[in-house]
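Starting off, we have a lone chain in the form predicted alone, written out as structure tokens.
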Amino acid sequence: MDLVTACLDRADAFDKNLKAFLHRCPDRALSVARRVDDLRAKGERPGALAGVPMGLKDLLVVEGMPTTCGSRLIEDFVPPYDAAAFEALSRSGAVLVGKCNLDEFGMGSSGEHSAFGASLNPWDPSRVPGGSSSGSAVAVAAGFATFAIGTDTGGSVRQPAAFCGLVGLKPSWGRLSRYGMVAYAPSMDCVGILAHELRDAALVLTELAGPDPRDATCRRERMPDVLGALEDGVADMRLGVAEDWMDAGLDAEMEQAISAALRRFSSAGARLRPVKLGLNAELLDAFALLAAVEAASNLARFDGLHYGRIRSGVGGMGALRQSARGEGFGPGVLRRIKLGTDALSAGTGRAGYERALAERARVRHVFEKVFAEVDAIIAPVCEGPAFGLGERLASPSEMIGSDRFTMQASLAGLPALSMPCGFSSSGLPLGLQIIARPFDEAGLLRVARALEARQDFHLRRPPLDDLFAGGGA
């Protein structure tokens, strides 16, 4: 109960700044916290997460609470249903505290894209907290609850945990049930996961993993025990070093912080060594036209008739379709169906459909050929630092950008995850990225807790009391 109400006070006197929530429960989360003080206090054990505060992307449905998307067009919407995610963490006694900001339906790389006002990055408010799985992040980095879930299609969970120091995990694609989460490219969702530490990270894992007959992607065998392997180290690892992605442009204190982190494994016992994983502009068309198209076919529901805004007086069922879709959709997913609806029709948008195919297979089997040599990836997440509010708006091709080191992992489905590694000058949060083979999250968190345990960059914690003295305005 006291861990609840501490998040809830803070969330109470710092989320009016931030903004990492579009709906809170305090009521329901203290009811829960109450009902697994009752159970302790009676000698039994209520679950792993027993009492745990947790921030919920609202890209996910709870039972009678609203799921927005971050849209205008589904904001009055209350499901009828649990997300599979939200049954599993809820069995496992966590506490909801509240349904966190997106960017609108997953579509955006900063958080600045939610109908309902940017999130906030919690280290420098001046700056973007990274997207779309913003508000979970802030949430956490925030200590508005002690982890969060998120979605990942081409880095959603990974980009918001570099931006915020905090662990970013995208599990591989198809370990976790997506039932009850609204699909951006489901090619390519994940649910993620957003902590503080690895050992929390993997904890929930833990309890989401396992089969889903209502999702047909969800892998059916059960998964190997990630904790009990996650402090076996990384002695005699053949740990690869994404050497192309290091030369692409890095922020020189990015750089200086992946180096250091290098050693770090050195020391540690791996044995390093550079590999190539391509980077280049017709891989960011691939993923863009790709998630385009598959967003198109997926929100072709939100017509006005069947899902979204209802409007009456207007003539016709195109001009319905049109006004609710138009008047309830942002620019940046209307740009995204624009794009995918073109690739699907016939002639010169089909053709580029079908590069963007080839370029995806051959991301996947550049993967397969440097597993062959190595046990797991080093790589940046971004370029550095948490960009600046409105800094890469006006151009769209460079937000995508942001996501040219994650969306690799999300082509190909490998498992990856975000970590702190360092800290500017300025002191705000870098990250590193490490992927891994397909279905080895034991592995990926292996080697990442082989890096945690020798610093220290993830026991840092945002200055809220001197951004926002008193609460804030």
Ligand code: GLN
Contents of the next structure:
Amino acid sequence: MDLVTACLDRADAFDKNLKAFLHRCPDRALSVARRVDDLRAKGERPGALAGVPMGLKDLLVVEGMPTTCGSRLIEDFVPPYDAAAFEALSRSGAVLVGKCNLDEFGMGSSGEHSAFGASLNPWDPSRVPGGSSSGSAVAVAAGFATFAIGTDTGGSVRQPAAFCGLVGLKPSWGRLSRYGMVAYAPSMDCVGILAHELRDAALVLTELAGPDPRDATCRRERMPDVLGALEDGVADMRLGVAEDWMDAGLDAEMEQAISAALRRFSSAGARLRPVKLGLNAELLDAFALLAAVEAASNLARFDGLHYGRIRSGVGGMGALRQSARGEGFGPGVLRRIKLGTDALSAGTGRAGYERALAERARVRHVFEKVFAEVDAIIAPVCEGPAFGLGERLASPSEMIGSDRFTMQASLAGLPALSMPCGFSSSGLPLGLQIIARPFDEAGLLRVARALEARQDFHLRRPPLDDLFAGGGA
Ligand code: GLN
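Could I have the structure of this protein in the form predicted in complex with the named molecule, to go alongside the form predicted alone above?
Time for the whole complex; same chain goes first.
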């Protein structure tokens, strides 16, 4: 109860500045927390996450609570059921504090594509928190929740985690049920976790994992004991260092922070060796195209008739549909729908789509070869710390360029995480990425923990009281 109250108070004081939440539910949170306390008082065990405050990206549905997906088009939608992730976490006793802001339908890398206003980075409010799980990252970094659920299609959990100084875990594609998560590009979409510490992320992952017949892509097998393996160390492990990514124009401070992390891995007994993953503009284009093709077909249902509000105009169904979508969707979403629809049209589009599929097969093959030699890969998440608000808004290609080190694991369905590895001289968090073999979340977390145990960046918190004197007046 006390923890929930503390988070609610903090959100009351600071969320008007940071805009982590689109919808807060303090009454509901307090009543769930009270129930947990009552169970404890009766000597019952209320679950592994009992009383732990959480945020949920507003791309996952909760019965009776608005789910906007960051879009005007469905701002009035109140779903009649719970997402599998929310169901599982509620069963474990976690307490929902609110639905988190995001780039519209998960499309973006900065949080600035939310129709309800951008979330701000709590380390420096003139910067973006990253996206698309912007509000989820801000909620955790600012202390409004202990952990949050995001979604990651090309980097949307890992990149905001890096920009906000958190752990951001994208499990293997198919590891967690996506029932009740609004789809962007289902062949890459994953439910992901944002937390301060790896142990928390591992615990939440454990509570989330399990078969779900309502999502045909959700893995049936049991997940390995990620918590039990967490402290096993890396003494026997071979770690590949993504050399060509390290040479791809990183900020000097980012390069130094990753080099320092590599030294820590070495002193923990890991054997490091350079690997080449390849880095080319075609792959980023392929990712953008495949995501857009899937988005175009998924978003077809938001037509103002089945889902979404008719905003203006009367006339035939075609006109209604056009006005709902034209006025309801933001420019980033409309751009992707157009790109995806063109790519599936007869004629020239088709060849581009097939080239993109071939690129995807190629990147999978590269990872297969590399993972024959090493147990995990160490790489950057981004070339530098969080960028400034508005800096990349004018250029969609620069914006999606933020995914240039994260979309490969998404295309290949691999588990990957980002974690703090330092701070810039201006006090901004810097993130490091680790990528592992398919379904080896245990190995992934174990490698990450070996580093976390040798540094203390995860203990730092943004100076909100200094930034917003007087509780954010
Ligand atoms: N930034 C990428 C995009 O805009 C991926 C976002 C995500 O992972 N959901 O498409």
